[in-house]
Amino acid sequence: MSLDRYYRDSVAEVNLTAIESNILQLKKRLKPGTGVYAVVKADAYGHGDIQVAHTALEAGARGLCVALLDEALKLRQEGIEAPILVMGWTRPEDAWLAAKEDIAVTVFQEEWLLEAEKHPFDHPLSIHLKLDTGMGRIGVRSTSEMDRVLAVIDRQPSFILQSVFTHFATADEEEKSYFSHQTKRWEELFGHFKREWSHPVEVHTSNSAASMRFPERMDHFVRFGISMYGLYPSTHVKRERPIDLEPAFSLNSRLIHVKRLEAGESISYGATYTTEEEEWIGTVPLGYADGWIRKLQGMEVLVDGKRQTIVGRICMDQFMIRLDQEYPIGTKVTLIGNQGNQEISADDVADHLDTINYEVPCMISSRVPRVYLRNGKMTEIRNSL
């Protein structure tokens, strides 16, 4: 395979072998016959949608889930023929294009169907009916809404109801009362559906947390998202550790400048950090334009297997760290990942930002090249610039 080039010292590495291992572990935990749909929305959570999609399908995933029709069309344009579901909103006037490309769409409104059928269909449209059992985002919330939606689907030959699904808001939490509430609501709505709809459909209700924690409750397939990338959906699930996930994403750079400062010298915009004694300061060529945002001031990185602290405000393209000693130009700096027996995880970064680990790989911008590894060997480089 020919490799693209990049000309900077900051790079994100994506371990495709880890993604494959995470999928295979989940498949072993699920009951026989339950399939896996790999969630590759948002550029596969910042990992790379095309590369991850191919890896997931090779590992046995039955299909792919995205959030936008644009994301689905990109997968088709790259030659991926597996089933694809758009889990978010698709404009009704674009439904014919989804049908043409054999892309399933999420539906939950009678008005959407009435508008969509105004546009001629040369191919049938696969529909997944979304039921809102307590997430409060999108979905049918009542039996009367459902009846109106089903009536339009039933009379329109171009509409094929393929699946019914929902999403659990608290499947990753220790307290199960709201999960039980949603489960009961699902049973009520789905029970009504089964009485009103005689044709066979597939069912999928479970995200990463539910599929790992409650494998015996799974339906035709599960939607494997954050944990496919080796990240647990919550600290509680991480403590439970139903499967041993391997993180796929790491972020590294290098020192491009090292200097010794006397006491009383200030660093970066606003002079928010001033040395109290003689210090070694290193400069790293990565900044908030790369997704390493200013709130990460004070975060630690790894140099020579030791933790070093970011000092001063993070700039658009660079930040500075306080070093324990002088290091040569070109010394590796790990922002996410392992050095020696030390690790800085996406969870550590998320804790510093008071957010969730989902956000961390997503926020690393496309101008950071992605290097793809299989069994420790580089197979591809994606440089978006």
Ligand code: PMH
Contents of the next structure:
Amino acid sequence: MSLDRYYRDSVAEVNLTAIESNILQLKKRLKPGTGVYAVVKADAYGHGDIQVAHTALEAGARGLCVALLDEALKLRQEGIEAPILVMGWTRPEDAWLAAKEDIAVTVFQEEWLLEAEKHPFDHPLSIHLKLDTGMGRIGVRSTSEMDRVLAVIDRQPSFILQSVFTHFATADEEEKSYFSHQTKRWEELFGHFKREWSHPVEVHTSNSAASMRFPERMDHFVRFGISMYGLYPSTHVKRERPIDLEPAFSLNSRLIHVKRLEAGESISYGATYTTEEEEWIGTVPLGYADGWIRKLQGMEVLVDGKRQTIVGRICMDQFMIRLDQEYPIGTKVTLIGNQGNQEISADDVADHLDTINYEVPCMISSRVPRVYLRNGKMTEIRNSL
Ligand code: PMH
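One more: the block was the form predicted alone; return the form predicted in complex with the named molecule.
Everything in the complex follows now, all chains and molecules, and the chain you saw is the first one.
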């Protein structure tokens, strides 16, 4: 259920204008005619699948990519008619449903096709053939596997081969040798494909990193994920800065309690933090059940444009910060975003957690309402509780 109200002080803001601008910038960088599919899997990397899908399509994206059939069905239920590709595994017994809803599926196994065709199709099934050129995850790895898959598609009129694609494992790295190795394998496998298959197909190989770094090499379309949300795929690409991205996601809360403690008082479970002198301590109503996990103890947040540190263990619904002075209840606390000239980015949070920025908006749970902004104005609220 999606409620249009919420009654808590911790909210993620999603700037849809930033998403639009990131897409427009990528389109400018790509060759004319190269399309963009917006990757909106995992609830649009935590931003909100429906809102991001509409924004991306309005900004000129040709289609949408998700990981699961369930995600694709949700988009269709919301009335989205654009092309949708499920990039992950769909169960073969559900292929008829994908076909009925005009959802394209990723295929790479002969036995999948043999199982899928046992179920009657009222509509043709759009297939994207996945080649594994070195990601080692899913995909056809050899020409003989490919021949077997193509033979079934060829004799089954309900199967329509729309596209051939692959995924790069290291497109965001400075060191390009593995990327070149994958490109070479792609050329070998795709070369074989072209000799075996005479019908036209589309080709898509690239994620954010490859599409921003090597725009001249792109094919029919690219699959634009992390950078649509305004984040660079790696510190190397951030340094190269092929596009000036604008982050779309920010996370804010408010102080709900402020107190002055004597030296020697402890904070939170386990009493892991003890005040060394008289200190102002604030309580923030957000915790690990909201995705602000316990490993973020010691991370900073912004209050009054200044960095203040999380002290003591993060609880399920609340955490405490050491304040540089007294602040009134209701004072804004920024966990991701800007205050004054200070910024705490998703990259900073990822660094603290020794992970990648992709994980950061994804981990902010559905208990945190999403508020959508366009040109600085709130347009929609999503409370998934
Ligand atoms: N294409 C495929 C097949 C993907 O799995 C992903 C992201 C993308 C495109 C978009 O990549 P980008 O966000 O770097 O632009 N998939 C994942 C993943 O499985 N884990 O992290 C990102």
